[in-house]
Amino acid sequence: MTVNTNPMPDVQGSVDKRRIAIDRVGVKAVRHPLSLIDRSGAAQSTVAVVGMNVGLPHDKKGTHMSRFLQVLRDEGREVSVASIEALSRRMVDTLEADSGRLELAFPFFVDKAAPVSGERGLIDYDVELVAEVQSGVATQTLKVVVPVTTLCPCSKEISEYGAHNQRGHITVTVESAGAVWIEEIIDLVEDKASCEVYGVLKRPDEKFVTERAYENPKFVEDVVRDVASALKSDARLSRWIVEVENFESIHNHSAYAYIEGSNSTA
């Protein structure tokens, strides 16, 4: 077979005659291996589906999509919190453009220790990490969502005996200058729920759950309120965003609550 030597045609560098920009193009849905440094310093294995996009001019025809992948590759496994924003820059540089986006959204798993007999379990949290950037400006937003257990403080109060409690799930969004870890975020949501939730529980550590919780009764409006309360007083962030929904355990519908609020000093 004889080879072509000559010059292919870029024809994603050609003109386009539309004149209409793209606000974001690139590839979604792609799963990458992925070793995430943690709060320690531990790697942990897991698996992101990553989305990467950058913004397109109107002169030009369509973007390089290898090269989105050549970014991935290059970077290898390991990610953390903090080199994300690093990540996006590159991107946006190796694709010659002035704005763009990388999303990773992932499992991670937290071993706890159960909380009478400590006995260790792996819970997982569901996060999503975006870097944007915008005419050389970086933001960066880490997402969360930690399940939870709350109890109703009506039904304690109106029945004689026991009360309804249910799982439930609370999602932070935050938006911070600087890097913002995720157990930071699993801390401050555990701490305002009725109890934590664990993956292994002994009988004295199911004792110790369900008194706890029958003890700190919540609304999801007292939940959403006193984290809401917790991510104001945290001066790194610029932006955030509370989502409490209870799955309800007497009811066929979910309860829902929800607060967005800014740090912002100006």
The other form holds:
Number of protein chains: 4
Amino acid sequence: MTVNTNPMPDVQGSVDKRRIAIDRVGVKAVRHPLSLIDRSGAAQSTVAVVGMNVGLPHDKKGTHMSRFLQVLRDEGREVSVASIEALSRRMVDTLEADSGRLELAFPFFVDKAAPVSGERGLIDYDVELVAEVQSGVATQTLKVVVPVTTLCPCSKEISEYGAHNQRGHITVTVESAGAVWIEEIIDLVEDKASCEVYGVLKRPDEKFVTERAYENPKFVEDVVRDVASALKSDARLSRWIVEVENFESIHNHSAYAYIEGSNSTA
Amino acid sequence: MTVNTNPMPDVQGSVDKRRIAIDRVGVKAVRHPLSLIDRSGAAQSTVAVVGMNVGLPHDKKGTHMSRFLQVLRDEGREVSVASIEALSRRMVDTLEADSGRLELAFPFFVDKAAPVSGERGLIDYDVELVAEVQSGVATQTLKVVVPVTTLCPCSKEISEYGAHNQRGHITVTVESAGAVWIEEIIDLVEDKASCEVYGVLKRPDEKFVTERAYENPKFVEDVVRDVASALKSDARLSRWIVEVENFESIHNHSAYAYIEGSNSTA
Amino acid sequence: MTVNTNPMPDVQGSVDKRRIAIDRVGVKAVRHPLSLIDRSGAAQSTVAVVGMNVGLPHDKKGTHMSRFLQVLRDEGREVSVASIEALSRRMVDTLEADSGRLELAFPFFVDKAAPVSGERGLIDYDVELVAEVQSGVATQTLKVVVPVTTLCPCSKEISEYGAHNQRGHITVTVESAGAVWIEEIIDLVEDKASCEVYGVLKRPDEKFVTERAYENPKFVEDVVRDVASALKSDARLSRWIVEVENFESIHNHSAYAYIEGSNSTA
Amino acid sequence: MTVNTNPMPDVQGSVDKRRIAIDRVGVKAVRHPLSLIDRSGAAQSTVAVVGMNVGLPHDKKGTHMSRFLQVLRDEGREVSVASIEALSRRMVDTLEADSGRLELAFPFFVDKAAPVSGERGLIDYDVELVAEVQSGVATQTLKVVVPVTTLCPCSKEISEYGAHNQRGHITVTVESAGAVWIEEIIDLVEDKASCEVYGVLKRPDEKFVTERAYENPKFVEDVVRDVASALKSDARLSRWIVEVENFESIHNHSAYAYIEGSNSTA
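Can you return the structure of this protein in the form predicted together with a further copy of the same chain rather than the form predicted alone?
Below, the chain from earlier opens the complete complex, with every other chain and molecule after it.
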């Protein structure tokens, strides 16, 4: 089949008269395999759900949707928190725009050793990475969901024995001018829970994590405060949010806490 | 606007030559508000996701999609496990078919009293109700997801204090010629876990459920066997499945068990 | 069983020394049946997923989680966009807090007539309703997802016949001091697409919607601008967002557009 | 930290007296990065959600959950439809069981050329791959979801111009003794729709797919029959199911069709 060379009308390229600029226009829900370079320089393979969009001036009727996919195809196979800004700038240039936003959501894996046996196993963390360019200035947002164990201080205190515990999610979102590594967030928050979770646990490990959680009871209020306290001291973060959600073992709903802050240096 | 009265070609009604009958054709993912009549005769309001389909003979090109929605609209506002068969037969008749299948998935609510304070609160259970008609014979399938607390016997045994516990789901699916009430399934399975879950718990209740779970440790293997044992003795059930999934508090994955059986009276 | 009357330690009520206030603490992912009063004063039954939280001063260790459920149980069975503020204030009072946030997400149904036959059928819209109280001042946020048909102007222009079309979502989020009715948003946006969608369509209706969409091609860029234009003129809205997502029939991803604005009267 | 060498009680290994064997017990919802070997021998990286379970005799109290994760970690990084049986046998051996089931769900990517411009772009297909071993006999099940364009024959016939079309899913599930390649299923079904979908389409491509779909109108009934017809002739398939779901552009629900068959050679 030969390429059709007839000139075709460029509907998107025509003039718009409504005098309304569009903040973001592009593609969404694109699934895309990714080689993610981590803090150590190693590559891990994952699959991202991608959103890409740019600002459109008031007098342009439409953007060029296929170019987003071409940028992603040609330059988006290998990314890191350090390279995402360059990719977003490349997208803005290709679309001949002044602003743009690149969003990647993907699972990130860490190979952890069990606390006693040392058995290795993967833990998966949901990550969202956003790079935004406005008039040449770039901002990055990183969101990491860290699964943990939480054990209820009230339940422990009032009961003869035992204490209800459950899986919880600590979600940290940080905004910065430059790169913050996913592993930095994980390291910062993982020890703020009653206990970490693991992929492979043998019996001596199970004894360890059970006792560790019991010795270290925490409400969502405790966890959210301890993580907030750690985030407050990182001068790179212009804005941060920490959320804790416990999938309560004694209810069919969650307990939830949220703190936001900004580490402005003004 | 007047109704268009021109005769229009009936493409669906034309003859098909491929000689392939279709087992199921109809509509899916229809959201529909429902008044559900429960075992006591009371009505509870809920919202269902509905699937409706019929068998199509090999020589008919297509079914009449709009009629499914008309049946649902006209006769599907109030249903119960006792009336679903009649509704499925009505659908089959309206579509001039020999077989059909009606599927309703919805949350069901039970008003429970907390174990010590007596405080009342709702618990929600995911339910799927299917009525199938084949050559005049009807079969019903009921699936109920019961959220519970489970506490690990191994963790309790090997640890100095505490024991990991978590929310779990006990899912029971039963096939029968006639009606089985949702509440029968809930009653049958809820006490097979380490403890039930509740909507509202005050401190004396929290002490109660914490100690109750600790005194009553169960693996997924224990729960699935105890529920299977109870299902085996119900002669109405031609086929049943029980599944248990624990959202482990010490891992980021689930423990899972499954038993199926048939109480044939042959 | 008698109520345990022993005094129990109140762990949540103890003093916290970390000097970190919590912006939001409460419950999340509570499923709750709701009687929703619509613009006409009629009640429709639906099921909401509810979040409830309050601010917690720096010196208090924890909130009282069970009280949220009690407020919802006792006063949250019947709500409307006009009564949600009162319910959020009641929650803040019950929790002895200075700020709070009540979130309800639920499907909303409208009984629509088909454009030619007049056949009636329900259409479902996803709605999120948030009431927030800060130092006595209340703000409401309403988000409505409107499913529509969109037909591509470029595809129509360059093709000999036909044009690709698909289901799309127009999502409008508005912030205001007082009530905005869900139906107002639906009325405002539904005619900005290539065509509305319907529950029941007979053949004359199908001819009508097919031709209507073909006569009325619109990019996501066109739809987002036309809705933005309408939102700009509503003085009640302190802030608004409109998003359009087309589930492209020729791709396995979406086209997307977004405009935000504020109708400040300063 | 040194490994705890105290003998610990083996609760799982104790004897069970209930006389109820468990059909399946193991782990579920494990996220796992995978190198998938495709038909050409090339490796593509993806992320799977994994379920692993084995049968448990009536007299054993519990299985050894951590061993599943160890098998997956040690031998489950690189798999193909040709090697999955061996992996499931390895799991059954490691768990000292007689039967077992290994389930992998993951997105699979194909690099396709646009029909006129030849521009390359990825399309993602949801795949589920199950290997089951019972008394030494292995069976494989492969499920592939193929996104396509469908255009309504009725809408085309009755309308002056245009025809409603939408994205649809053709889902094929095949059971066989040996390997069936994912690409075989995609090749078999993709041309049975009104048109294929693509990642990158330039304007000449958009003209092509628009006209191609208009020239090739198909109901869900047509697509399901055409795919069934092709599956009937594959002697490797002991059992197959084909489902078609159209996300109707004129409704907020789906049209759906389903045919199942068995190509027994008895």
